[in-house]
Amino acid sequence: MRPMNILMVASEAAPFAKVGGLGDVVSSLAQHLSLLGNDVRVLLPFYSTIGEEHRKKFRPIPAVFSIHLGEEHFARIWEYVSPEKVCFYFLEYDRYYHRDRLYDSGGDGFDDNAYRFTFLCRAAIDLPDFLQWTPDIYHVHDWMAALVPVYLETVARRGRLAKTASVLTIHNLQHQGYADRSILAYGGLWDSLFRSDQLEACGGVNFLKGGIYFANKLSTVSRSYAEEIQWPEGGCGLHGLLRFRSGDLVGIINGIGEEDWNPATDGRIPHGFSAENLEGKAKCKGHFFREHWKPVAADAMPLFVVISRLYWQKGLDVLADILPWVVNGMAVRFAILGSGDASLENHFRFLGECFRDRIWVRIGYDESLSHLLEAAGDFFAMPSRFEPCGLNQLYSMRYGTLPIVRATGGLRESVQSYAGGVANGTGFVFQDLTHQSLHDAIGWACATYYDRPDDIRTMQRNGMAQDFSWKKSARRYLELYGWALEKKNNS
């Protein structure tokens, strides 16, 4: 297959503006593709949140870069080459991106979240005019991009674009973007665009059910995600579409950085630990409890560890209302890293103070703290409700860091059950979300903690054996390009 140009438009790119998992992902997979030969560039709003250590690195591009929406906007465009050669452009437009955060003011989303993606959206369509570069393949990420794909079969369906395909890669269904009618006049798109079977939804625009219906390919971060969306329990009202576009759906799991998320050479730990030799990973919980956790010592308890954003997606509500009983009941501690909902905040808070010796919790994020984490614990708690692909599992195998997981989405895809006295496994899989089943998964893995401790150990260095690089997936998407073009250009 040839080197192709490859556009992608995100909202967020890790190291300069990451909120979840969306982030890594954007940033990784452009990384792969480069290194695969591709000409990579993303297009990401400039972010006042972006630090001054990134920005100095930026270099403004000289000309003023016009957007044509409903009437003619004037931006400017910054752009940085990282050492794997991705070309990173920041769409700068204060009115609209300088805010204290990127979604929302620490509770509901801004209120012209709307204007704010669909002015990203059609300045991903003007950006190749503007640098002279066409490219191949669209590769748009989540709701805050969608409208791309609409843009590219209707206003912009001829020109330089003609040619180009789009691929949409949902990594959460649940959010999907919705604004008044009026939108579409604020955006230069067709008011004929408003039926049931294009944008419109509920009396509104739904920006996600535009680009599923619009884009040329779409996936999501597993198979198995791709295969719960389609069902009226998964599908978020869009199940319908989505088995309407089944023929061009597909489900690729995610990577995960091996240079950044490697226990031999990571440089956030203390202590470097391998497969072959786990001394390391010892020393990582001690170096915990000392640091983190006066004064309570590292013991012969498991630690169970719980890195993840505070939301009922993540199931985390039931562990909260468990915990006690948990820890009363059985000989284990709990750290928690993690921020969301003031509501679950506040109640893990609560758990802390009334179980200091028990129960660790850190509200907010801090990633040298997540990788001591992952380093540090024997169990990863991971209960969601619904996961599309999930990453700290990945990370957590990667560590030798058992994950406790619910069957569902990518989590059922990538984490092996451990069946009793069988050590074929890489972590502990249950199927329903409720406190008893939680409560029996977590004493699951206790007990074999204690009963079995070579299954344990077995099981971390399958774990460890995983191959998780984006490497694998970075070349599926490569393929996934390929019929995105075939279908646009056959079409």
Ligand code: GLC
Contents of the next structure:
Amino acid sequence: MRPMNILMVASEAAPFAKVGGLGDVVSSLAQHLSLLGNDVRVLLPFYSTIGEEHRKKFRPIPAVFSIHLGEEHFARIWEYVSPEKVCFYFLEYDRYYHRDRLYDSGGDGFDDNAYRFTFLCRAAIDLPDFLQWTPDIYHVHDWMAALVPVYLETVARRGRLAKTASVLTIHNLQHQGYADRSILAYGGLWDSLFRSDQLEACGGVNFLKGGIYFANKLSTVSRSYAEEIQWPEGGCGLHGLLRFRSGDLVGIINGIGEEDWNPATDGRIPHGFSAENLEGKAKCKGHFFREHWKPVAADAMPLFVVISRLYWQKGLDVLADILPWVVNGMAVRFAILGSGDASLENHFRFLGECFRDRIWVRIGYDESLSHLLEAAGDFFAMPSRFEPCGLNQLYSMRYGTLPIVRATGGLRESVQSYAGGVANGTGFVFQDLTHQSLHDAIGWACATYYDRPDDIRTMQRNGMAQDFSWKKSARRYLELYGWALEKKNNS
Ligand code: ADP
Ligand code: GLC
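What would the structure be for the form predicted together with this ligand, rather than the form predicted alone?
Full assembly next; the chain just shown is listed first.
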């Protein structure tokens, strides 16, 4: 396959801007595609939250960048080339991106999110002329970048981008991006797009719907999720359109950044370890208790870990409900790191106060602590209601921490369940998100820990031996880009 020019458009890319897995995936996929010989560039907003340690490496492109929305706007582009030769462009426009957080001020999304990301999408369309560089492919992620394919197939159909194709990856169908009809005039988009089979939904404009309609090819981040979203239960109102486009929709499981998440070399954990020698893992557990959970000491009790955004999707409200019951009935400890819904944050805080020696809670976002917890844990709980892919179960398996997951989306696809007596699994999988099922799954893991330690060791080794690299998935994306180009240029 010949090398391609690929422009990724996204609202997150680690380590610059990250709220969840989207940021990890955009950066690690871009790096991998670049290492395979492609010219990969990434456009994202220049958020004021980007740390000084990063921004001091950015260079401004001296020319003024004009963006052709309904009216012309002027912005600035900053550039940074990573060691893997991925070129990141940061779109500086303080009116939209100078905020304390990426998407919201702690509660609902910012009122002008639709404007902020229409701006990003139109900038992505104007960028190639500005750079005098033509992408073969726009790879756009989630609703925030979903208007790019709409522009590409309508107002930007001629000129430099006439042969450029688009791929839209859906990381999470629950968030679709809504605005009233006037966004079309703001964005310089045709009013005729306001049709129920294109951008219109419930009387407003639905960004993701437009992207799904217009992108040349579509993907989601696991095969199971690609299937689930074509049914009313998982389709968040878009299952009909997704079914209509199912011939162009594929599921490609996420890989992980193998350098960042390698227990043998991870600089954020105090002791390295590997499948052959898990001594360092036990030391990391000791370190966690000494440094973060005094006066409790590491002992024979298993440590169950949660690292997550605290939202409905993740099913952690059910965990919060049963935790008192769990710690009263089983010899286990829980360590929970997360932030999100204020009510769930408060619930976990309260549980931490009530059960100080059994439940440890840290509300907030802490990258270093997330690595330490992955290394220190015995089990990782992920009872998601839905999970397009999920990265933490992959990180957990890599770190010898057995995931306990609900059979949904990428969790179902990536974790092989323990089948009592035969230690061929990589974790514990349960079906229904009910209080009883989650309680029983935790009990199952706990009993196995105490009664069959050899099975636990074998499963740790099984998980650590899995290949979660981008090798296969990055090639599948390249294949998908090829199909998108064919579709665009042969139709
Ligand atoms: P999602 O993208 O739905 O949040 P994923 O499992 O794909 O779920 O990715 C979550 C990512 O965000 C992981 O890299 C995880 O470690 C990280 N993360 C989530 N919450 C926190 C937190 N409170 N502190 C540190 N990292 C977190
Ligand atoms: C989304 C999904 C998560 C997925 C991540 C990266 O945030 O919720 O399951 O792993 O995107 O693709």
